[in-house]
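First, one chain by itself in structure tokens, the form predicted alone.
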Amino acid sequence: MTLPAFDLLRPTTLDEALRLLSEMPDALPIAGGTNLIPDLRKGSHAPGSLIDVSGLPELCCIRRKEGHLLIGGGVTIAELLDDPMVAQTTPILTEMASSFAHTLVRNRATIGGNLVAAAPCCDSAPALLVLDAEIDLAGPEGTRRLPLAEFLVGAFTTRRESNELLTCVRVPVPSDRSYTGFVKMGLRKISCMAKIDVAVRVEAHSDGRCEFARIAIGAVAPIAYRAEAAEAHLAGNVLDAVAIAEAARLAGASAHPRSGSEYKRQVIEALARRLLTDVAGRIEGGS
């Protein structure tokens, strides 16, 4: 199908973009287009305008700022791939961009507009959950923030009003004895929506035990989630070959896939146990 007919406005200036969006109800923001430009093929959109936020400067930087990485909501999959402040404090964001779609998207694709069309297989989702990220969202009122959690509300629909631009993605930098991991399934190649994606994070005490853990899941509900009772399980335990076990057991068990799908509660497993048994090394190891 043909794209429809609308207008093209591009600001200069954020508070231009809140006032234009604010302005037109009927208006949605564009950055890579790479949700919404199909979205409006397909007919599901037919806004009489598109306000295209990529080249704000607000919105296009990452920066680290009192012990948090902001990351601008333009930035694109690749511009965090290659960044070495991301690959260094934020390695499992790395390894998500890596397995993001492919580099024709890459370029293209944004955090904030990955985020904001909620797609339940949406990669960058479980990762950052795992970090405990949280949303910054411009609006004419102001600024307000809230916890990725919190953002995300069902299938392609999160928190963000009409007249609101996600304008940045807050990461606490963890500590040095943060472990994290991240791996997406797909159905033939790199290239493929997720089928399941699995991120885990472990904070270990100098002992070795795990302080807290974190187990974010997507493509197998509407939303990304955190499998709670899994990560409850591993607080204060040495990551065994038992307590991994068990963990990774919960973690499937949490999954509430299509019917058809059923397969994917397995799979979550043994991802999850892939991913914690080589964080358990690696807090062995020391590195």
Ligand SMILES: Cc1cc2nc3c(=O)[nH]c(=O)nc-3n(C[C@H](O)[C@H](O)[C@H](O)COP(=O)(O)OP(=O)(O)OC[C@H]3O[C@@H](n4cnc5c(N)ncnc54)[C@H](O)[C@@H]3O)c2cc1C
The other form holds:
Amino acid sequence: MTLPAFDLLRPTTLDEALRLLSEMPDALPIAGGTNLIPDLRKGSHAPGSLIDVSGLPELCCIRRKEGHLLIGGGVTIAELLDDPMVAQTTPILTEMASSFAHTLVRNRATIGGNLVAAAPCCDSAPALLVLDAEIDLAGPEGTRRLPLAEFLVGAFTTRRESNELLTCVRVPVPSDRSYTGFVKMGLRKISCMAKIDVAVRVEAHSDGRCEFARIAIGAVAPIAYRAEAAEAHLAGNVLDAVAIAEAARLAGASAHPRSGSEYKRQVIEALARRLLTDVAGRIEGGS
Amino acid sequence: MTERRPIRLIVNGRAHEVSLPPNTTLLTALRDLGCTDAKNGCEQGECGACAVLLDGEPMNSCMILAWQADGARITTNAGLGTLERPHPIQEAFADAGAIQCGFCTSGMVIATKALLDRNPDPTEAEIRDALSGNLCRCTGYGQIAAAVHLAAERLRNLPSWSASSASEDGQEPAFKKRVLASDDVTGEGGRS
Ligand SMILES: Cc1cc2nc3c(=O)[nH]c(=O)nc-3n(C[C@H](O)[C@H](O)[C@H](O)COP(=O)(O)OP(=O)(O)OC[C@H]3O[C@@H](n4cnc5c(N)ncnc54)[C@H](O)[C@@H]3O)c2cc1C
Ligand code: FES
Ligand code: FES
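What about the form predicted together with this ligand, after the form predicted alone?
Whole complex next, starting from this chain.
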């Protein structure tokens, strides 16, 4: 099937890309194209021009700087999966990447494209929410920084202006008493869109108590969100079976599922309980 | 606005200068060049029949714009071996009975090549994960996984194969001619 007509511009620097985006109000960025190409085929977008940002050097690297992991907006899911520094500092991103689509898509799909597309089932969002990630948006007037939770507004909606590019995902490197887990449930074991994502992170005190917790849920609401009541229940507490069960119940109760409400509520509760139990076991083992 | 522009695609070791409009996918460009071993299954990124190696990494060519591949080295199944000298992966697929209609096979072989280049001795789970973007409607995945195990074993005993591919020295793969001929019979050659 032929794609609708558009022009394709291939700037070689970020500045040039930003200038083109500002000059052409009907232009859209394209990175891996794994969302955009199918969307163009369906006719859900009809841009006059596409601006290829996939090769921009400013967007392509993963670095560690001043206590942060800086992931360029053009980094692919495969690069995230293969990066030893990511595996060491934020293993939850490695886990997320290993459950994301499959190799053929992972080699194209970018983290920036995933967040800007802001699909309800976007897998990177819940993992990044528990890490307290922020994102950098570059525009003609410079770069602004937003917490990811603020950037994501709703299904397919973000705070990005049409002339901005997502240049960087900033993840504060968690302490060495940080424990995380991620689980994705879909219709198949691998290579599917999420029906439910649950991500957890527990920062533990040296005595093993939970200092604070983050629990994020994806794919059951218009956009991934944090289950704050469940998080609050764990803060300051020992992660015993009773505390975990109640936090998991609250996580389930937080869901506003798109369909199959009761079933999904129960699954979220079970997944949260499993992840937290696993984390609690590792805290005891490691302390 | 959407005028053609010349780009350079290095397909199976051969450089091609082609003039294409910007809304052409790499899959369409390859098939128009006669590389009809890259199949058009779904054009949605779901089936992997269009998989090719782009600078060594496996990707769905239906989701790449040809201009984005300007200057890249592209390898299709036909670039891995010839009829006279098939690649051990191609041979293993035939020997293990991992082919029925063959529509998925090019993509399966490409995904297998990418896997074995990185991991010469994969587990069953690693094989299933690496091929999870490739759908097959006929053979069943058991034989395909068996073919990958067989290919891995043969390649471990023949390490020189993993380093070089038959057409990288610019040789025209005879294999391609056969694929073309069978495509013409099914009318597949003209589809884009
Ligand atoms: C078969 C298949 C399986 C998939 N599986 C999953 C999955 O398991 N989990 C999941 O979350 N998603 C999945 N997806 C969706 C998709 O692959 C991801 O959302 C991907 O991360 C999108 O990135 P991209 O680089 O391909 O984006 P593109 O398609 O290039 O762009 C997506 C959107 O983001 C914009 N954009 C891209 N980059 C930038 C930037 N740097 N700054 C500003 N705007 C930008 C584009 O204009 C467009 O609107 C799947 C898709 C397919 C086809
Ligand atoms: S044709 Fe490209 S993935 Fe199906
Ligand atoms: S052999 Fe027919 S689709 Fe796989």
